[in-house]
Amino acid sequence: MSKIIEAEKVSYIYQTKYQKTKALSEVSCSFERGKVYAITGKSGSGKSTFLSLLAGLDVPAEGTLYVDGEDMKEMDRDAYRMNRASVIYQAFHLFPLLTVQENVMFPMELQHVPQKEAEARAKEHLAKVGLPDTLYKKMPNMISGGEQQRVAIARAMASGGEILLADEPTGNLDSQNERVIVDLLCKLAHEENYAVIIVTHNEAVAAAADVVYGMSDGALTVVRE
């Protein structure tokens, strides 16, 4: 299995006018396609900061993040987020004035995919996440939280990237919908060859992962692999 992302002694510092806070301290790990990774830890441990670096929202203060061997500092990080890595959020972050199908089409419109092709691919992705076509024309506020999160996952897939980054993706869901979302993310990794990286404090979510990393005070350790 090829490593799609490698972190080498990655550190990150939040700096204000009055103080510096080291949010990550020499984090080293790697992520492969076809696997689900969980990053666990208490609030403030650094896990969401690490996820934001993996998403290309910032670059390390020290150390290096490689994507397929390329230093992220040298990459076009906007293009990376548009075409290769997608973030799935706890609060879904769907566009309220777009239909379910239009939400999934949105990243393809940014990539200038022709409309007919974008429509067909959106329907394909929505079917993959188990949503019936009776929901495609509905607005996000007309469907359940579990269904909204599946739309968010379909939208993440629509970019065509192979990296799915999930920040507490089941945090707003009941246990039944949590199971559906976790099973779906595992299926995407194992059957569709995505690298799925989940930040979570939920033990049931972490238990489903292939590899579990723990984070405490900005330092990362291997819990299970």
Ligand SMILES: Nc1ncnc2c1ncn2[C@@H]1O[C@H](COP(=O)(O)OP(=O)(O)OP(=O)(O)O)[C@@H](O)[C@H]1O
Contents of the next structure:
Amino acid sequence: MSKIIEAEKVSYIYQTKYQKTKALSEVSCSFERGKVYAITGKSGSGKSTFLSLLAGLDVPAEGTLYVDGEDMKEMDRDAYRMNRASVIYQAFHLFPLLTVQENVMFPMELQHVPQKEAEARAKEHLAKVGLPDTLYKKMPNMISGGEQQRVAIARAMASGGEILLADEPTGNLDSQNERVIVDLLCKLAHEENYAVIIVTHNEAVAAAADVVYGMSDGALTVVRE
Ligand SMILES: Nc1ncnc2c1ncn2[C@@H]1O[C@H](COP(=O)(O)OP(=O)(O)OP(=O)(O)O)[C@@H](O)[C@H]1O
Ligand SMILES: [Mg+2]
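Starting from the form predicted on its own shown above, please give the structure in the form predicted together with the named molecule.
All chains and molecules follow, beginning with the one already shown.
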């Protein structure tokens, strides 16, 4: 299986006026398509920092992140974020003034997919995440948290990427909805060949992953693979 992302001794430092925080320290690991990864660890251990580097929001202070063998520092990271890697969050982050369907069409609009095609594809993705079409014209605040997270997953799929990053995706959900979201994320990896990387505090979510990494004080270790 091919590695889609490889981290080689990745370090990251937050520098503010008064202090420096070394949030990641020589993190090395890799991610393959078709697998679900969980990253666990205490609050402040560096999980979200690592996820934002994987998302291309910033680059390591030291070390290298490779995507399909290419150094992320040399890549067009805007294109990477638009076309290849999507992030979903605990608080869903849907656009409040767009309908469910418009939210899913949004990444395709950025990619200049023709309207009709974007609409058809949005409907396909929404069906894949199991949302009934009676919800497509609703605004995000009119649907449940579990439904909103499913829309966020459909929107991530709509960008056509191959990497799905999730920061505590079930943190705001009850255990039943948590199960639905975890099953969906596993399906994306196992049936659609995504690399799915989930930051989580939740044991049940980690148990569903194929590989578990642990983060502690900015250092990453393999918990299970
Ligand atoms: N924008 C920032 N500026 C300065 N320091 C930061 C910033 N964001 C995070 N940090 C620090 O970097 C370290 C790692 O933070 P990070 O958010 O990656 O942890 P986390 O594992 O995601 O924690 P949590 O489980 O609470 O979300 C912490 O010491 C944190 O205080
Ligand atoms: Mg975090």
